[in-house]
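Heads up, the chain below is alone and in the form predicted alone; it's given as structure tokens.
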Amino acid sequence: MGIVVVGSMNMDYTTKVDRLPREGETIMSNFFTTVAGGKGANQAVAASRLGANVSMIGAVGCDSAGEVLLQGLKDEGIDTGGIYKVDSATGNAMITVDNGGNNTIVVYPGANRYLGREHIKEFTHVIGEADVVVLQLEIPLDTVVYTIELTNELKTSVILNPAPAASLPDHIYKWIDIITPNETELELLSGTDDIEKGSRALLDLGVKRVVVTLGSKGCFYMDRDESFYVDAFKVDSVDTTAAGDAFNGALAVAMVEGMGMKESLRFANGVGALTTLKLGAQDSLPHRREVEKFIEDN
């Protein structure tokens, strides 16, 4: 069937500044925009623009922001039958971006916190028909855990992007096919800031494959048989928002298409790099032809 993304949907309010403010400091912005976001929705859109058949399970509020997010996914060709409307404000994120593309993000979960296991259970048949389910941690942890348990019963592959960082129950690791922490998340999960030792610790917990995203340094891969680094593409970043989401969406597409691991990670790095060249979350996600040309040229 393709890819099912279970995760968050947010409206992003992005402002651009010369530099990020210090604690207690007020500075002036020189740009503001409202853009569809949320880790789950970003990953769904990224995968869809790369050519995958994508379904989304998530929640929005009964407000104008929710309507915009829902219509945006429909316009991308994503199956939105699994998106619930709940009596809450739609989730949102306040994003500040400096001239170097660095950012700070404050997320209000809103409707996302009401996506419960009963909603997931209702779409058991959709998850069972999927090639891979993609999850993040901007929805309740109980819902994430239940979804992973369900995918195990249904023999569906799982990619878990453990962001934002949070502790996970030990028993679910053995049902995760690929886990994709960044360096901060890896340290929280493994208890060490050593990338290779941390990755090995996750393998010891039962994860089949570990991919650590390293920003401008690329990524690191480890399974029980091999490990290697894959360099990033060199670009002049404008905004790193959604680069990690783009990477995860691309990795899911590569998994469905049966790419080898090194090819998959180079592909995902390319998608992530292209995403940093534009401001905003979903607006910055590239299409397949752009990615293929970018990788060929580089």
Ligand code: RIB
Given for the second form:
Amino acid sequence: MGIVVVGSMNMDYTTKVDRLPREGETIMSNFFTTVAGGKGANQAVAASRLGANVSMIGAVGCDSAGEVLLQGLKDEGIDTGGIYKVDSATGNAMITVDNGGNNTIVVYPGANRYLGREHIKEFTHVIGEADVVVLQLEIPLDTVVYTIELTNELKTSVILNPAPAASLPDHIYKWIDIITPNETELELLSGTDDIEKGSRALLDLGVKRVVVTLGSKGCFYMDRDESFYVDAFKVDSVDTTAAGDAFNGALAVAMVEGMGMKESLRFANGVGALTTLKLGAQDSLPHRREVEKFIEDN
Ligand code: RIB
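Starting from the form predicted alone shown above, please give the structure in the form predicted in complex with the named molecule.
The complete assembly is shown below, putting the previous chain first.
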């Protein structure tokens, strides 16, 4: 029982600049660091630090970056039995962060590209025993679709974070319990930039619950009976990298713990906000006690 994350693992090369460069421009960085990342692994670590029992299914290359990422997840207490070593470089991401905490991210998928449906099939028992499976879109779409089909057969709940944005086949929407697009992803999936109309369109496709993440504005929730906004916590962000991943990991934890939806979203907003206070992806993910104190104090 617990949370199974099926997704990407990347080594992040993060550089800090006063402002993001313009096209064709060379600028100097004032800080550089290498940090464990990847949307899938970030969500797994977020959930684990919040106290959940987490298993990860993913892929790394047979290189030193892959070893570091794998060991990092083991050190977090995550079950890494579902992480394959494939004949490719480990995935990486080039991340540039400006003084306002805004970023640009370019991902080279590497080993993530080789996580196929045959790998998921081998872990059918793990998916069948999970309370919730969390997915994103940095692994092949076919693998995501297959996993969602499998969760439907096995009656396991699914949270899909449709990032980075990509079109999805219509037949899988009805098997998604919660979908968590940001505004850009919602527009691509629904064809409208109106948050409420876009959320309604996803419900009409069959999704049970829609959560639109709105960055510093918090998030918007809609199901067939109700809809509401939940404000963000006000913080001075240093780096927004992995804030969305932290939000998704927290939402999965809240689901497993049976929190009500408003409480879940406040909890996830708190985890996301705390993640923006430090540089880097997994380095910045908070532990449960910090989150509880932060929410209580705010
Ligand atoms: O969401 C942030 C993550 O996106 C980074 O850790 C990077 O690896 C990319 O996957």
